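This document starts with one chain, in the form predicted on its own, laid out as structure tokens.
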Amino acid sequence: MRKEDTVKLISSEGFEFVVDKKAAMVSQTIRNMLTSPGSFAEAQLGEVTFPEISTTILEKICQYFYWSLQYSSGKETEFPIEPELTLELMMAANYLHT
């Protein structure tokens, strides 16, 4: 896969998730960061840092991006969410507009 087809998402602890750009675009916030006109660092570098999102939550969000793509293409499966992650995931989803 080519570098321009991926985006690097970085958690508050510095852990890096390299995901398909198409999957990351599930998030309206990430889409805006990567496609807005101008010279934004996120668009130039192909990476987005989330200083307020922990590694555990960002990992679950990345899983959701891929699940969402499958769901929208007709593959209906459940997306499991551990109860202890619910509040943090809701706050992150609100920020990311997913």
Contents of the next structure:
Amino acid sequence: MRKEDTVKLISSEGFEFVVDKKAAMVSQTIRNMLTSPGSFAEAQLGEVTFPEISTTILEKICQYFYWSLQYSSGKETEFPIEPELTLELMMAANYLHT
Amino acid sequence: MELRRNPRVSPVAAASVVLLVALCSVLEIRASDPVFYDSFDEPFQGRWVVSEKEDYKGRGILGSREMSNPQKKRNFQIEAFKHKVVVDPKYADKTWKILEHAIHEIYNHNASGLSFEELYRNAYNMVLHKFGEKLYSGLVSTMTAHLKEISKSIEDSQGGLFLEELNRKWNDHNKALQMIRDILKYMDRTFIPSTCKTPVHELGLILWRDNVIYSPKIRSRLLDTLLELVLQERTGDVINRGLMRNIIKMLMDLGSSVYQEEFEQPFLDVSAEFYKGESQKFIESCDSGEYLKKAEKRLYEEIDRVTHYLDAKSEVKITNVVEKEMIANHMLALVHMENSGLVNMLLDDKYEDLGRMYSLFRRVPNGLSTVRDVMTSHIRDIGKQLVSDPEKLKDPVEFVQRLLDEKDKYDGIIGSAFGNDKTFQNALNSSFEYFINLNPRSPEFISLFVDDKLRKGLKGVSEEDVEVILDKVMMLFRYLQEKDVFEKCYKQHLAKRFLSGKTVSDDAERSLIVKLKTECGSQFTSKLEGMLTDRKTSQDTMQGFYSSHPELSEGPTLTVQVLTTGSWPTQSAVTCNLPAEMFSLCEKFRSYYLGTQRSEAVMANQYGDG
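For comparison with the form predicted on its own, produce the structure of the form predicted together with its partner chain.
So here's everything in the complex, that chain up top.
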């Protein structure tokens, strides 16, 4: 993956997840961040920090991005969610507008 | 409840956890501020129940401490609430301060260092904690304050730079608005629909409108500047169209009613005034053709102006204004103008001017009917003159030729200048009909004209041209009311032509008779056709006679026309004394003829011809 197509998502513990920009844009919030006209730091550096989202959740979210792209291009699989994660996952999803 | 330090989850423990959670929620509801979401700012330790599940042991989320003394669990609940109550009011202010600062930075073009995520999170938290109202009103007041500053700086700008400054600040505002909207997206999404407030973007536009555009000094200055620029352009200067377009677009973005009130309506009024004055000036100084040229130029100019920097919907309105002021109000003056009005244009075949008049007058109500009426009365006058002029009537051929020329001329005018407009064609036809029938001798003259043509006029003329001339004659024929008079005259002339053998072309004769038949039916032309057939028969008979009596070819030639009684006009017989040879020849022919035909009594009428 080329540098320009990717964006780094950093969790509260400092774990870095490098994902495709297309995948990250599944989240409306991240999309706004990266396409906003103002020169915000995120768009310039190409990385977004989420001090309130933990690593496990962020990992799950990245998986969701890819699954979502897959689903919309035809391959309709299941997305497994462990019940313990549901609450935080839901809150993060609300935050990220996914 | 005693829980053993046993990692295995027992049903009792699970049930107790559920009960605990239920209790917590019940107690929370009873508290003043039900909060369902915990702020991530404070550490979790001590506030959450540590799960007993194996998987989560040691993970960072819920605290890495080991499961503490189970008895302390009950105390956790109470502590938690104390924290929350204390944090909240300060928390809201703190968050708002951050956001306010960010908005300031954005307006001051300092936004590059800001972290979107942080601001978004703050806004998110505020809304989540039910401080949406505070956020919204804070936003309104901050933006208003900024806009007031901006409006002040615009007011202070010097004359020429006023529009540019306004434009620049508008662009800045738009950019800032977009950034703010992105940050506050969560509020836009959730808080605003539920409270039915205006969304952020619209809010920004409304605040701009209220604080900048509607501010008294700016409002009038803006309008004056814009109208001033339009006036400059109308008098020939070049203005900055791009800038105009941006400003107009700004007004349109603020709402179509803003555009109409602030600009369009005054623009239309001022334009009406301007064109009223200008048309007055032009009418006095130019003649009709020139005036029309100028009016057309102005019209196209206005249309051009609209395409370049006004709202497309204004086009109809402004063209109406121009049409009304420049054309409709001066219609009669233009048409009846001395030495250059419609009549003169018609006389001088001024196709360009006429065409222009047609296209301009078409745009106004009653324009074309005025032109049509004047043209009709003019044609009738000319025609009446023509048919009552004694000089002209002396030479019928000349008379008819004049008629044909006039018809051609007006056909040309209608074709090239008036776009073959049917109504004009009809007007022309009715006028011709009117004056041709004023003169009772018109049918006779037309017949004489045809006679002349068929005797000698069409000699050497090609077939198509012959057709053309005959068609034109047919056209005049159609206008006649006294068609039977024409028939009578024509019959006589035709007879003379045949019997004196002076017709130029039999085909031409036949074609004209066919045309007459198509026009009026075979009843009308039966006699004429009879004559034609007779002529043919006679020629055949003559040939037969001479071929059966070859010895006579040396003697005088006899040409006999055998005529059917009734077809031909009767003339009193003039008896003449034939010389002897002629007489014998006649007798020979008579016997031959009677032999070949079973015919009725033959009346020997001799048309003496030396």
